[in-house]
Amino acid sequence: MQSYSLIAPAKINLYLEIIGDRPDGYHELAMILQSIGLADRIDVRANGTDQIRMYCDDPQVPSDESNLAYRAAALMAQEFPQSYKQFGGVDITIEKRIPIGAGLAGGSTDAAAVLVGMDLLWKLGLTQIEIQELAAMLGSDIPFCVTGGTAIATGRGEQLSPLTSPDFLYAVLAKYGDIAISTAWAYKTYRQQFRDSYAPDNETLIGRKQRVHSGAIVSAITQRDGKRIGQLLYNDLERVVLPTYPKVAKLRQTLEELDTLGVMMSGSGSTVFALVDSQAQAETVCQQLRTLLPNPDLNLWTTQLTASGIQLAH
């Protein structure tokens, strides 16, 4: 049976601004998304049956249709019934390295890998844009995860404008194992508390959306100015997450006291990341943070920013 192995990178948010409400119930967002080297490995294999079967080395990851990777395979079967009839079902095996409930798009990138893997397995010959259109049917982060790198994301996150990646930078990721934050909760709470800051009309909304394209952080990324990128990190969701989760707030504050370019919570949390200039500096920051917060439940990773999304494993 034929199979493909894919590398599915995590992502961090260098910028996240909530602009307003959308008619579809989602938020209108302006974000800068960034792929990182921390990645899951996904194997997609034809199984000779009509079933989609999921396997994962992390028992916390569901193996039914609540898993985005499972839903990605089901979507492919639905959208390409002739290919499904010809090639049959798939076994999806996830080697999990991206933490769960971390604001790092772990579920989204796995789903993106399944779409790419099944395109190859079923010899569909889809373009990247066609795969991204399928991805948008599953979730807001998934189109970005297909291509990866660095991009301005607007709409609910599916409208992408690529940028040159600041892949010379490294990141330290820090997350408490016992804290997983619901993205839906974070956005709902933000809406309840800060709705009066939303764009009052469509014209204002469009103006604010366009402003991110000419914003200071985009200029810093284009100029490959690591120090300035670090200074301009921004995330609206910190306003609701940090007061509710004091351990995450303390983690962020402690990282800020160390020698980094900048510190920010990624997405809806609970991961906090720091940007640094080198792998050596990333390891130093890790050691210092471990000394300052000697909690065995605090997980740390060092990784490099990357210019790629889903890739075939070599």
Ligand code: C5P
Contents of the next structure:
Amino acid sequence: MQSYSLIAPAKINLYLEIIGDRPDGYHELAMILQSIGLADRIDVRANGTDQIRMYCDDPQVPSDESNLAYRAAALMAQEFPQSYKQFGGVDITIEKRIPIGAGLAGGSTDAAAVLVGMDLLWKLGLTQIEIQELAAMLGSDIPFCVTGGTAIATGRGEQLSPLTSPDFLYAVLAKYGDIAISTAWAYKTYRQQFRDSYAPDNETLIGRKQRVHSGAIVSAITQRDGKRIGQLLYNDLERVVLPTYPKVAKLRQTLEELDTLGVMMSGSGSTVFALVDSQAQAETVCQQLRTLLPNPDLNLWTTQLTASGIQLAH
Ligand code: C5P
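Condition change, the form predicted on its own to the form predicted in complex with the named molecule:
Let's see the whole complex now, leading with the same chain.
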């Protein structure tokens, strides 16, 4: 039976601004999304049955419809019934390396990999745009995960404008194993507390949405100015997550005391990241953080910013 192995990178948010409410109940966002080297590995294999079956080396990862990767396969079966009839179901195997509830799009990137893998397996020949349209039906940041790299993301997060990747930068990621944060909770709480700051009408909303394209952090990325990128990191969701999770706030504060280009929480957390300009400096920051916060439940990773999304594994 034919199979494909794919690399599914995580993402961090270099910028996340909540602009306002959308008629569909989601938030209008202006973000800059960035792929990183930390990645899951996904195998998609035709199984000769009519079933979708999932296997994962992390017992915390569900293997039913509550998993986005499963839902991606179910969506493909629904959208391409002829191919489903011809090729049958799939076995999806996930080697989980991206932490869960981390604000790193781990579930979303796995789903993106399943869409790409099944397009190959079923010889559909879909374009990137067609795959991204399917991805948007599953979740707001899945279209980005398909192409990856660096992009301005507006709308729900699915309207993408690519930027040249600052792939000369490295990141230290820090996350407590026992703190997983629900994205839905973070946005709901933000709405409860900060609705007054939302764009009051459509004109203001469009204006604020367009402003990100000419924003200072976009110029810093275009000019490959790592120092400026570090200074301009931004995330509105810190305003609800940090007061609710003092351990995350303390982690962020401790990282800020070290020699980095900048520190920020990724997405809805609970990962906090620091940008640095070399692998050696990333390792130094990890060692210093371990000494300052000697908690065995604190997980650290060093990784490079990358220009690629879902790719075939070699
Ligand atoms: O689209 P996705 O399933 O990834 O979103 C998770 C949750 O985050 C949604 O249920 C919604 O509550 C919130 N969200 C939002 N506005 C967005 C994206 C996500 O309110 N643009």
